[in-house]
Each structure stands twice: as structure tokens, then as C-alpha cells.
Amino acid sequence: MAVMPDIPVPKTPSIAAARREFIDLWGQMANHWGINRTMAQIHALLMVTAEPLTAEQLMEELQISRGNVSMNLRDLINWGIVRRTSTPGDRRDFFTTEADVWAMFQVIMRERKKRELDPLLTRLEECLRLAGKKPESSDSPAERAAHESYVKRVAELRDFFNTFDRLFLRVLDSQPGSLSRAVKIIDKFL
């Protein structure tokens, strides 16, 4: 059996130290995106280390358990945001994340897309759907109003998600690295 070897920590107390502040931070905003903290902690780890990472050492490195780093790594690659590398004359799996950061960024960004803002735009509307185009003349006036007000904000709504869906694609087509690009394109668009 190979011998692992330690993940290479810097030897300055200041770098070792701002990198475990940057492994806690991304674990923090982990419940901003969406994620739980480990999956946040695991790719934070990746992301800060220059050569790929074993299971094993993100066990050590981090003190979870295996099957918290196993479902975590599944959940990562799932992202596509982790990739299963491997290293000649070594049968063990080792992890790496993405370095580009814009690219990381738009795989990200698709998934959010995926899981919050279509279901969203599905759902108003389906709410726009449900309320009918227009009420019936035998209603009476405050139910019209009503109607008119709820038809009003729910498409506001729509229209304003459509909006960010529409900036979303447009800044999800950019070519990975072109971060001043999509710049630009948010700069027209506003």
C-alpha cells in the first residue's frame, strides 16, 4: 500500500492561517447558495490547494467522515465543478475543481439557473395561469380590482425574472475566462 502524502500546507504561519479562514468563509456562505457546509468546505479546500486531493486527505484535512466526503465529492462532480483525476502508478482517486474561476462561476450559475429560477418562472406562471385572464363582468368591482392587482405584481414578477433568466443566458454563453466580456454585456444591459 502507497504511502499518502500530507497535503502540502504552507509553511508561513500567515498563508496557513488565511487559507483555513478561506475554507471557513466558504463554508459559511454555504447556506447563501444553497449547499450544506461541508460540500462548501471540501470544494474550498480544492479550490486553495495546487495539486489534487485523495478522499483521505480531505477526511484528514477537514476531520469529517468518509461518507461525508464520498457523498459530498458525488454531489461536487454532480455540479460539475469537482473532476475524478488520477495519477500514474497510483490506484487511488484524486480530486481537483475547476481553476478557471469564471468557468467555475457559470457551471455554478447554471445550476442555481436549473434548480431556483426555472422552477420559479414555471410556477408564476402557473399562478398567472390559475387566475384567468380576466374576471367575470358579474364580478363586483373590488373582486375585478383584486384580480387586476394580483395579474398586475404576479407578471412584475414573471417579468423581472424573465429579465435576470434572460441576463443568466446571456452571461452563461460567455467563453469561460472572458469575465471582462460578460462585463460588458451587463453593462449594456443596464
Contents of the next structure:
2 protein chains.
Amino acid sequence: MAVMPDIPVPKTPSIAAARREFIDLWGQMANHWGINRTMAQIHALLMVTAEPLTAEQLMEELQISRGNVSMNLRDLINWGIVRRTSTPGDRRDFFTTEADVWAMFQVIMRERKKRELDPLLTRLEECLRLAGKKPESSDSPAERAAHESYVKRVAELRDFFNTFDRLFLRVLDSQPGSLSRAVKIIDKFL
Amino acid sequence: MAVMPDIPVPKTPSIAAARREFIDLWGQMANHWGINRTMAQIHALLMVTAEPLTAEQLMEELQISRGNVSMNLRDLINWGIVRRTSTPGDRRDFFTTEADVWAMFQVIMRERKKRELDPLLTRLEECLRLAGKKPESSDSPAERAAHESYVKRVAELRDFFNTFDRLFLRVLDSQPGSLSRAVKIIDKFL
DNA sequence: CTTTTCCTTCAAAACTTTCTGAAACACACC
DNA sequence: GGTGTGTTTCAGAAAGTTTTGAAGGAAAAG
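Target state, the form predicted in complex with the DNA; input state, the form predicted alone:
Next comes the full complex, this chain leading.
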């Protein structure tokens, strides 16, 4: 079967430069956030392209190997922010990302909560459990002070992240636009 | 002059294990957040210790080199979350971290906003500027569609992060405990 | 059944980040 | 000045992460 025409990647200088700038920006931000640069660039390219893209197009535009594209797409799909689609009559897979920024943000938040916040809370409890109850009166005063300050600070952190967790949950099942409504409400009441 | 007695690091099994657990936890979390593990461990150790510690004690407890301690302390001090203190009659420097979780959180937020969010917003504007105004009517329909979807998505991201930025600002100059008040308010109104 | 096309995997290579230890520095004290 | 004590710096080593490219697999087309 004949290969489809495809390649909707723009050639106009201005838009091409703008796209490169955005891809570069998103890649750099990813670094700050502990995410692999190439993975973020693939995501960026999918975000600014209306049509689904093939692995081939991603390789071409980002100048990276097929294997790299394949593995990073797998991770993006596992994160839930990229979808694989296919067209009848075309053997290639096509990839897209969630168009709606709010929906994308929710997916990312939900995943990070699951991977980071939930384990953090579990392990903070473990930290407190390990410290044991009250220090024995047989312990030296220095020991007892150390115990007390440890428990005090770890418990404060736990309370803090618990509050954070509740905030996450509220934001996660709220409507698009809630973030800006939240800002307005907070403006008014804090 | 005689060396001070010092070393308040606890020897009791339970509390020592709990401290190690917490230091390990904080180090792992740091990785997820794009922060150097050792830096986070130094911070963790200072957090769970009431007394100021010397570089020597940090080396000893974390089993890391003097140079490593020195450089990471410099970074922590630049971040504004660790303070160097000195005692009259002792040539060594002592280090402490902010005791209050909320205050610490604010310092970190403020710094991350300055380093990440502000540049992100500036560069997103640049991405839009580069794309130029309306596409020329001389451009092909495909080009015009590409331009349109690019501008639409980047503008949405900019709006989203702008809202985020405002939320940051509100949280930054609010009182301790505001986070949990915010949760309650949001509960009520969203 | 063979070829073609596309996707995935994985070991090794390339690259990046972090850490060490030795040297340089700083400064109080004699 | 010199000596003792503590800190900083930085080049190179070690560790960790990412990328490549070749091999293997799967499924449609011939």
C-alpha cells in the first residue's frame, strides 16, 4: 500500500522557530522538575501539533533515535498523558497528547500524588513509628531531648503533607477553571 | 583552646534508626523533585536535630567527604533554608535549618518561583511573540492551521501558569496555617 | 513462505551529575 | 613571621542517566 502523504510539520520560518523555542523551553523545565529532557520534548511537540504524529516524525523533528522515541513514548503512555491511536489502512501508530491543559494537569497531579505524596506519607508514619513512644526515663536527658525534637519535627512535616494531600484531592476532582476560581476565593478570604 | 564536648547525635537504637529512615526518605524524595540527594540529606539531618551541627558532624553521620558537605551547605545557604551560626570561643561554624515547616515551605516556594515559574512565563510570552500575529493569507491552509493550533495551545499554557503564579503569590504572603484554612475554604466553595 | 515495515528491547557508548581528596586559603593565636 | 584549625575550591574519579544502534519480533503485503 502507498505511504500516506502526511508530515504536517510547518516549514514557515516564524512558526517553525516558535515551535523549536517551545520544545526547548519545555525540555529545560523538565530538567528542573526531575523529568527526562527528551521525554518532555516529545510531549511538547505533540502538544503544539494538532494532528497525531508518527514515531518517524518525532525522530525526524527532534533528531533522536528510534529506540529513544519508542521508550520515551512508552513512559509517556504509562504516565497517562499520551495516547496511541491507529488509522485503518496504515500500519504505523500515531501519537497524541491531551489537548486540554487542565485535564493534562490533573493527570500529572494524580500520577505524582500516587508516586510521591502517598509513599511519602506512609514513610513519614514509619519514621514516627520507628522512634517509638515516649523515651524511657532511664535514658539520659540529652537522649530524651533528641527524641522529643525528632518526633516534633517529623510530626509537623506529616501534618503539613497531610494538608497538602487533602488540597491535592480537592483540586483533582474539581472542574476546569477551578484553579482560577480558587485564586479568587483565596484572595477574598485569606 | 579546649575543644567543646559536643556531638549530640543520639546513640539509642530506636531513635538512631528513625533518624536514618527519615534522612533516607528525604534523600529519595529530593530525587523525585530534581534536587541532589546529599543536599537533601544534609537538610534532613539538620531538620531532625535540635542543636546546630558542625561540618564535621555532618561528614561523620552521613559518611560523605568534607568537600561535599561544604559545597552542599553553600547551596542550601543560597537557597535560604540553612543558616550559618557561630559561637564565641569556637572557631568552627555551626549550621541550622528553619524549625518552622511553614516558613521553610515558603522559602522554598519563593525560590522556585523565582528560578522556574518566572522564567517559564517570560519564555512562554517569547514563544507567542515568535509565532507572530495572524498567519499571512498567502500561507497554505495547512500552515495556517498549524499556526492556529500552536498559538491556541501555548496561550492556554501561559494562562494556566499565570493563574498558578497568582496562587503562588497568595500563598507566599499568607500566615502559617493558611494552607489548611485554604483547604477548608475550598471545600466549602468549589 | 518471504519480504517489507514498523515497533520494541537491550547492551554498550556517550553524556551528565555528583563526589572525593588534595591543595589553596583564611584567620586566630603564639 | 610560623602553627594549628577549620573552610573552600576544583580537577579528576565514580556513579548515575540517557541515548544509540543492532537484533529480534510481529503482522500485513506480496
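We call the rigid core the largest set of C-alpha positions that still match within 1.5 Å between the two forms. Small disclaimer: the values here were computed from a predicted structure and weren't measured. Residue numbers count along the first chain shown, from 1.
Once the rigid core is used as the reference frame, the Cα position of Asn78 differs between these two forms by less than 2 Å.
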